[in-house]
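Below, in structure tokens: the form predicted in complex with the partner chain, a single chain.
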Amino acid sequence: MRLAEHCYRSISAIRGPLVFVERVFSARIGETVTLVAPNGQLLEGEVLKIDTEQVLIQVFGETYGLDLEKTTVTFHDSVKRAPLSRQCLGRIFNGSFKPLDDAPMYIPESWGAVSGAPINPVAREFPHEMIETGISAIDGLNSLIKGQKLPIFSCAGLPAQELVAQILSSARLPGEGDFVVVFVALGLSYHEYSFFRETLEKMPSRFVAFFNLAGEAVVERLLAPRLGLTIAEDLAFNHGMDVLAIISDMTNYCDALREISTSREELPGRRGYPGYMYSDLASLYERAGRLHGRAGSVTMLPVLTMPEDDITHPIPDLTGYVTEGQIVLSREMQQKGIFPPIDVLPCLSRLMQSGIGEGLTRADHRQVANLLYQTYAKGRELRKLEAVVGKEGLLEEDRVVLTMADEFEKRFVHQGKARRDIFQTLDLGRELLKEYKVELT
């Protein structure tokens, strides 16, 4: 056991964000280090690998300016931890927890290891209450449940960020409760950053935000979600709040993971992503949940961009295998001018059934959702047929279903910037069903 900090000037190699240090006395896995560049610049890092000759360090921040001779490395004998306090509410930080809002850093009440620990499956409580996002296509048909992780699959060029901003400002609990949003943005362009800053300024201070810009260090993209989730877990399980963690965009996270993996010379898996990407993503997503006998919950809404609109690409694919459903945005809906451009057919919320119905939302929720889904699915099926045989070739009753599908998109899915609570959503659904004579039993 070492008692003091250790300082070295024995860097043997620098490769991208990775630094190799020789002759280190008993470094620990996951230990934090500080590097001082010859020009006095300070950088933080973490120990990834140790063998007899050298220690491999991953640096959070840009490694230019570092050299082999003059740079010093200090080992701190502790793992990477995040400062915890209720004071974090209403604050905005960068990817390594430096304030971006001109206010001073708060004094932490305690520190939490950022890598987190897995929740014991027997300690988990099954999620069963809804969070209202204010979006009909989500609340009505694919409800988000406290403790769930429900990703949004977007494509390049679709207004995912606008949707995120809308959820950021309009998500709340349908009933009582202390509700907080933790927002982690990864690899944002400056344009998007200023858009989100504007959104946050208009919000009451029930949020914590972390921003990593596209021009900033890649390794920070791996760190920022963990900082955000550590804060989220603290607010949820130690302060009893219901926390919604929105992480955007996970595609940038996965690309960062691939970049680091390649510089470590690891064997690449599918499309160059590392073989452990599933486990790594799970270590983030699985931090969502609720615990028996404790108030508070962590709900997660990760957003990702499907490369080439391909849902079988490793990023959406592995995400889908960990998360409990998905919300899918579609180019076709966007072209029709629908906002949010959600295609409800491939969408799914696995936990929806446990969070809706009498006493939770409304007694007719399940049935309205099922009938809308079925009729719309039939309408979409008929659209294909219509493209071949023409409208005239269809039966009268099929033509009604077709019109209903159009109306469903225009009136139910499309809602622009308006916020609808769950009752407005369900009433709208009933109204549509009534107009087209689909009967509720």
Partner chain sequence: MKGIVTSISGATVSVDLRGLQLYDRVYVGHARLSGEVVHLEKERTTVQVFEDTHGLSIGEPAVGARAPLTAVLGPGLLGGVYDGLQRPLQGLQRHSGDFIHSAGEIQSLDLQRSWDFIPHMQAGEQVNIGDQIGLVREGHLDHPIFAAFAGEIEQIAQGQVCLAEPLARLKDGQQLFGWQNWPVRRPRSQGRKCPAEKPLITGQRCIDFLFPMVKGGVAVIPGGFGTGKTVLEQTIAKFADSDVVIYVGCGERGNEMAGLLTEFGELRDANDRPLLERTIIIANTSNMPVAARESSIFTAVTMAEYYRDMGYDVLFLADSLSRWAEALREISSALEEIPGEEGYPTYLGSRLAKFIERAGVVKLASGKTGSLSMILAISPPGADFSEPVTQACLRAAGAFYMLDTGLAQSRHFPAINWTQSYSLLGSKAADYFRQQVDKRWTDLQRCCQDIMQQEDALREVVEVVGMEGLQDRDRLLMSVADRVRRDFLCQNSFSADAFSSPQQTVQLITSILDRYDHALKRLEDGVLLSDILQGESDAAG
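Moving on from the form predicted in complex with the partner chain, kindly provide the form predicted alone as a structure.
Here you get just the chain by itself.
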């Protein structure tokens, strides 16, 4: 084990953000390095690959100004660590934890390894209690529970970013509690970055944000979620807060993972993604949860775009293995002018039943959700029959169910930019059921 830093001036090549260093005595994958240019410029990097005495380094930032002979490379014998403090609340950082909000960096109370530590399954507390997103199709029918990981599956061109922005400003606890949002945005265009900055500026300072732009180093795209989750764990388990971690877009993360894997010359797996992508995603998703004897919780809402609208693609497929359900956005709902365009039938929250009901949301929550699902699913089936025999060929009771399915989409799923709390959502569900004579016991 190395106990001291080592400095080198043996760079053999610089290719974009990649730096090759020769005759390195000792290094390890993921080790942090500092590069000092002849003009005094400081750059951070991370070891990507080790081939005998040659080391490949990914630099965080531009490599302009580096010199092959005069640039000093220092290996720190440590992995990347995040500065931990409650002073991070209300702050915006880039993927290397540098402030983007023109405020000085705070003084950390402690440091945490960004790789995190796996939660002992025995120490986990089963998730319960709901987090309100303000979205009826989620809160009423696929409730998000403290400590859960519930991904949002989107398609290219659907308003996933607008839905994320609405959840950012609307999410809160139904009751009392210290609630904060950790938001990590990956591979953003400048337009998307400006959109989210405007959203955050309208929010109270109960958030921490990390932004990685499309033109920035891909290693930062892998680092930013880990920085965000390290902050989330500190706020949750050391400061007793309930933290909602939103990461968008995990497809950009996986593409960065593939790019790094190619740089390391690793053998590709399915569709060119590395074979360890499942365990890599699990190392992020499994950081959500609750601990026995601790007041806080980390709840995760990852957002991903399904390539070619294919839910069997490795990214949504592997995500589905690790997480507890999914929220699915639909092109058909989008074409009907419904926002958010959530298709509730393929949606699922496996932990919903543990966080709703009397004393948690409302005593009739389960029954309202089940009857809405049942009636809407029957209406969707009747649409296929209607396409064959026409509406006039249906029985009267079937025409009523068909009409209710349409009204369910227009009035319950569609809500525009308005926020609905869980009681407004359940009242609207009861109103629809009563209007179309579906009996509640």
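These numbers come from a predicted model, not from an experiment. Positions refer to the first chain, counted from 1. Throughout, rigid core stands for the largest set of C-alpha atoms superposing within 1.5 Å between the two forms.
> Angle of the smaller rigid part's turn relative to the larger between these two forms, in °?
Replying inline: Rotation between the two rigid parts between these two forms amounts to 17 degrees.
> Core-aligned, what's the Cα displacement of S12 between these two forms in Å?
Replying inline: Comparing the two forms, S12 shifts 4.8 Å at C-alpha.
> Core superposed, what is the CA shift for T71 between these two forms, in angstrom?
Replying inline: Reported C-alpha shift between these two forms: 3.4 Å at T71.
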